[in-house]
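Listed next as structure tokens is one chain, alone, in the form predicted on its own.
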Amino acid sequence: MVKVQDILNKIEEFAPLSIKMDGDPSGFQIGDRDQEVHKVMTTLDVRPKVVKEAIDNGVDLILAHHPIMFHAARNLDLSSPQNQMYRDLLANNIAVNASHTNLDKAHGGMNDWLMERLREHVDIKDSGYIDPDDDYSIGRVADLTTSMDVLEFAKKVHDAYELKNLRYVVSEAGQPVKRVALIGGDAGKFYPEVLKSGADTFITGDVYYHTAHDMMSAGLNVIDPGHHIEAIFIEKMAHKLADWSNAYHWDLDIIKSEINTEPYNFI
């Protein structure tokens, strides 16, 4: 028998909540920690269609990357889809845990997964932390074996993450891509730290227009593959959970959400 708390304990060892960014609501969000778990589902986001998928599949616990509760509820009016989603989860005894910035920073976590995927398409000779003095730096930095122009590199990022579209910015310095920093999600605010790492190119999502100008003039190429590349969590966390299940003889059924939570369409 495995309970919700048993799984939370392993997640805490892997991606401690103590390393999350200030203000990030990572951690256990909904449900009963003492509840028995027979079926777990991994997902990037917890949205109404994902909750229906979990209910239809008899899931007991959802492991997500993005927290379901970024902000406190002001009321419990069920005309709100968000509040109805909370009700549906509680009514069906489905617990929810989110591993967000703690997983981004964790060794072998989100940003390592994303760097590993990039390695499959780009020759990288070594990699490390954006801040080498911080054992849990938010991002990763890597040196390419051979430099390439920005467009060529952008195409490789496009292929690595199987994207429909991406945006890129060419620095005013006009330098090729040689040293790359990577932070999944929305991390444009960290570009000063990226500059200190010696990177000439920054991969991150949801880059704000004016921040893109600032990075361009500061000497950074920018590759914006969007936020949804973090959907790699679905597969990687399922594998991690399967390893724990085998090691601790948990009788768990592990499924991966098939709902595409990318909100954007491209033409």
Contents of the next structure:
There are 6 protein chains.
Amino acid sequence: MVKVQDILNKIEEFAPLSIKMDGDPSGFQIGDRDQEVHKVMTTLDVRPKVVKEAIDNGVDLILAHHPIMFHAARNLDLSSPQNQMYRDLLANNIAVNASHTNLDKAHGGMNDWLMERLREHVDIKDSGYIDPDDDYSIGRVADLTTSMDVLEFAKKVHDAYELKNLRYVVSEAGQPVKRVALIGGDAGKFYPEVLKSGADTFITGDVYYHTAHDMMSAGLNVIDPGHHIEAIFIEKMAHKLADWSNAYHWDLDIIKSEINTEPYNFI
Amino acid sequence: MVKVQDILNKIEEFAPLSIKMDGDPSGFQIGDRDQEVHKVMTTLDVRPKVVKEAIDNGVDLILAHHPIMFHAARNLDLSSPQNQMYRDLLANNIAVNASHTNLDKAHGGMNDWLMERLREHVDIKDSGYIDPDDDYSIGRVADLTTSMDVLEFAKKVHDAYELKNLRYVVSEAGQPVKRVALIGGDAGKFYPEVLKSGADTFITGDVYYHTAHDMMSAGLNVIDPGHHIEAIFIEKMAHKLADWSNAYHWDLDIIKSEINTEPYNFI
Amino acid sequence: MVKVQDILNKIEEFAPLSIKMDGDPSGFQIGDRDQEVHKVMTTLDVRPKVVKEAIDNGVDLILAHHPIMFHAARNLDLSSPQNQMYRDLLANNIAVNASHTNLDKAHGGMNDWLMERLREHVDIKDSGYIDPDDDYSIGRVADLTTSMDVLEFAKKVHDAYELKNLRYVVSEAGQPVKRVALIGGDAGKFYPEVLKSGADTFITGDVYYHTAHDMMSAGLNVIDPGHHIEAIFIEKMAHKLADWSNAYHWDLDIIKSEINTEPYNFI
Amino acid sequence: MVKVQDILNKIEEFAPLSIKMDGDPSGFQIGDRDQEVHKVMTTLDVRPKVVKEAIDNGVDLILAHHPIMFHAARNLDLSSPQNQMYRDLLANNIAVNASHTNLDKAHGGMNDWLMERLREHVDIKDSGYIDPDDDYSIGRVADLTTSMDVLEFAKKVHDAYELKNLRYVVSEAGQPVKRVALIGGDAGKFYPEVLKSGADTFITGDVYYHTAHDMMSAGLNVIDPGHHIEAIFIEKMAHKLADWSNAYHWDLDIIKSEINTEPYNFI
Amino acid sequence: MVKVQDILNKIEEFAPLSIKMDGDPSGFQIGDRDQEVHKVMTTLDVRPKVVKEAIDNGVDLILAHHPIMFHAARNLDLSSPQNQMYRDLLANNIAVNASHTNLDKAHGGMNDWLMERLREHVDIKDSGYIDPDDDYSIGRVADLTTSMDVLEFAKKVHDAYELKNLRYVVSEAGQPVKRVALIGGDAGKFYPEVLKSGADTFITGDVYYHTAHDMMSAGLNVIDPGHHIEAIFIEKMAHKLADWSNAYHWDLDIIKSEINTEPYNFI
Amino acid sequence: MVKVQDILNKIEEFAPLSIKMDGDPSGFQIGDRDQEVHKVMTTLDVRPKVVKEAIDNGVDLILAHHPIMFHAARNLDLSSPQNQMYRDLLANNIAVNASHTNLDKAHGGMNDWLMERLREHVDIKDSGYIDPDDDYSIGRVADLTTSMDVLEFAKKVHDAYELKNLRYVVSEAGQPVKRVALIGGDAGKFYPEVLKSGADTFITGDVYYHTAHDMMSAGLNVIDPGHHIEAIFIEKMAHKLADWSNAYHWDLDIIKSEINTEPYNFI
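Having seen the form predicted on its own, could you give me the form predicted together with a further copy of the same chain?
And the full complex, kicking off with our chain again.
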């Protein structure tokens, strides 16, 4: 028998809340820490359809990457769909934990998962931290075995993350791809740190128009695979949990959300 | 048949949210505005025992004076008793509306109720607003027909609000009670406004030690009947609601909370 | 003979700086207001290649939609490509004026141009301001003659603005497109104002992942044609200028930038 | 012969200003550090009657717990009773020093005096700091030899501090009193720290109505003996001073203020 | 018989506190508003020697231009010479009122006095307000009958205010003096307003090195007669007071401080 | 052959930017770090005439004490003389570096240069840092071999820096000059630090009227030689550069600006 708090304890060892970024509300967000857990579901986002899926499947605990409560709730007026999710989760005894920027930075966490996936499609000699002096650097950097042009590299990223749609930006300096920085989520604002790492190419999502211009000028190629590549969380976190479940004899049923929370469709 | 929103509409006419003080989270706080209402309960505070009372009585809507959500909820972790109340209310389809500083200032609202009660125990010639130029003044002021000494007046306040315990402060100027200012709740910080009104005596709750000294020096007697005299809300709001129910044929069952939410006991 | 300041005066009548948003550095940014102007170039953005184009064409004045100096220059260290542009413009006596949010809001300005283009591809009954009480509303709203489903409408937007790539978001409420709000640039953060206008569908660029989720939940379809549709500025502003040139006998050579400043490529 | 500064030096050793809380104006507030001292008076507060007492008794130096200048003086307009005190003190060469939060936290200071007094009326096994890792913890915590119910314990506090009036709050959890935290003055806002110390019961003054509710819910019994129990300062500080006077042959006349500065009367 | 408050009332009519600049602590600063006044002294500054002069002359009220309490007093520790002045004033029943920026802006106040003095040494056609739309403009502007070069004009200013020392700055544009702006005290930071008034030359004190450069570049000549020319206050305010004394039969002895509070000596 | 960056590297060793004060924009401000340098000019300030001088002399690099860009440029509108300087410098390939507060604090920098000059005119026993615990103290302090009165000392300062004009302030305490603190530029606001150093006399420029009063009262004599004594930079920095040029075989032509940037003339 395992309780919510037992699972939170393992997550804390893996991706401690002390390393999360300021203002990120990661951690335990909804429910009862003392509740027994029989079925856990992993998901990138907690959206209304995901809540319905959890209810339909008798889930006790949701492990999400993105916090469900990004903003504190000033009221619980049910005319808001956001508040309806809270009500439905509480009514169905479903607890929710979010591991966001603590997981991004954790050793063997989000950015390492994304890099590992990339490595399956591109030959990489060496990889390390964007800021090598920071034990919990915000991102990863890797040197390709052979440089390639931006379009060729963009296609490999497209394949690696199985994308429908990919945007890329070619540096005004026109250099090929040789040293690649990678940060999951939307990390365009960190491009000065990326430049300091010596990278010529930056993979990150949700790049802003004017920031794209700034990066072009500053000599960075940019590959924007979108924010949704972090859906890798679903499988990786489920796997992590399965390992713990085996190790500690938790007898846990682990399911992966099958709802696509990518908000965008493409033409 | 009446819905939550219908009742909110009448409250808005009576004590509009536009007149509430900055930072006061008064208004609709929990539940479904479209829900039908059969039974309403009035209460000063929404505390765990009050929630239980509402559940036990099959209440659909709670009308409270003090907001249940004074602070926005950063999470809904059920290890907090505050969050447990939210869960229990949502699970039992009980909506909550708070009318706090908007009601204090409304014409015929909290401060007028308190003044009317005082008038039943003290001869008052004339009464008006603390700031006569403000249509929604924060308090009321009244002239006694005959002046009296502070202890004598304090006893009348004690009787008027049926108190177990009353604190009072005698002005260093030593003047008797002739012109009385009254603000429900804890309004010690507004004593400069009270002085401007020409009052010699100030009735308000939860007076702070150093503010008591300041008011003594500034020439104010102070009568502190505590914060709980606002329990007058329970009866007065129920009465108000009954009037509306009759006028609009709402067929509403109205009950008054019987839980004493006064946190203090006295020796 | 016409001077820079004469042209600025006409722009000020058309899109006065007093209506621009707080923090937008629109207005005259680089060069000499007293300089004679023989050749003007219109452009969406001022990027290094655009500067080169202006030099190559002997341009005296650039009229841009996006400010070249979004941020004040703390130094003019030429290791920065941004500063290199300033040097090249000054060295070649090319003045630069930006009309950004003042133009967005102007009557007959950016949002009206975009709406007019849409109207050429979709049957629209009626159109007006997002906030009808605001003479310089941030956007426009229009009612379709016949409602249509989101994909169908998205295709029409795709055609209207001749896009390679378009992202769209389908509201959780699932309603068809009937009342459309439109704001050029990236205006996702204004979605609460859009909701107040009664729109069911919102056209704007550079939508952020989590805001996309919020809009889905709030009952909005979203069409994201990107930020670059504002390139309509190039032609429309050139046309405006040609009208003035005729009316005032300015004898002006007007060219349209042929550099594509869209930073994104798509796979 | 002893000067004001000699006495300040000993106070600084005992209760150094470096440990006072941010914003507390403790320290030397009025008068001449070089003045010879023949007669010292200890008092909890410096109020107009206390100033008169000091003048009538030919006092040279007042040692107070509460600062006389809580707020900086924007003027010395004598229509304010506060400014009148300053004038009277200066005119009579009476210096004033305040030892407030530095004394609260000092080893053998206010909180230890209050705990020692409690110990004379209740059997206590063990006592220590609220935050055991902080050398100058804001309060003290003690374990009763035998647990008792809240009313019984409240009566003992009532006796210990010779109170006319005492308010107490019973935890919603209903547990008896076993581990008691104590902070002089009004320290309700520190209740989360008190909870971390493992205390089930909290003694502090001037508790606020809504904070009382929060503490009840959080599982704390609260004993509110008022703010005036700190009058223990008068005797304890006089005693401390007498010790120094003997040790250093200061030939000092030490008197204790006999003015009751408790602002409240009770019915 | 006249009281302090009677004199304050006349000053308020002449130079109302409502027109003073934000942050200026002008007004009644020290003493008893109800005290009878027999002897008044006018002074530019209240410095220790001025206080001694007032005591030696049996003064009841000091009227100063510069506030004695620029900063609120956090304590009255007499080791500070500033606090010693407060003590001496209170001990000798000397009240202090300051009329600073309210007097600068008053009609017939400081700036008008200074302009009138200038007019006695320079032919001036016309004079008015720096900002003609503001009834209480921060300064005055005047047109010379005949333009003159900067050195010649500087000499006239030197004579007009009987200065030992004068600094002046010649505009990079090199224009002669024709339209002069004048603001008493140190008003260098207002030079953009001065430019808007069309002035070519600015008289003000305590000009800062880098601001002097900015004004040179912006096309302003600057005459810096120092801050002490405001000593004109001593005579002018005494005269004003004498007028009131006659008109209201106040029987007042009016003296002018003879202490030179100019802090600077010159080589 | 030497490049701009080579010279910047030596300046960084001598006066590292890491020691500059917050808000000081010292460092490389205008131009191309990779440009070859043949002729360098040293100057206190970069004003329009200095720019002209640099152009006329074919200068490649200006080394200044005061930053040319004190404020970030919000635009490059050439109606501003400040912006005209930037344009002229860029158009003529003249780079600009400023060493301001980093140089003030550097070992062997501005304050040491000024002290050394003083020492040539006054007998000084001993000198050190204002704050001896700070490796990069804001100023210097020195003990005279023999004390002298303020006027005598002021005359020596007058001679040392070859001044036309000098202001001085005599302490109310009236003590002679024995221990002197020196800070270049305008450092009046640091007088409390100066007092802590035990100095009786403070040399600094641009002293403010009310600060002069405060320093008089606090027991400081003040010698205000103006801001322009820092023109010592021109010679000293040229000398420093010549040393480097010799040591590294830079083959550099070094000239000293002959434009007097002192904005003030004196009568």
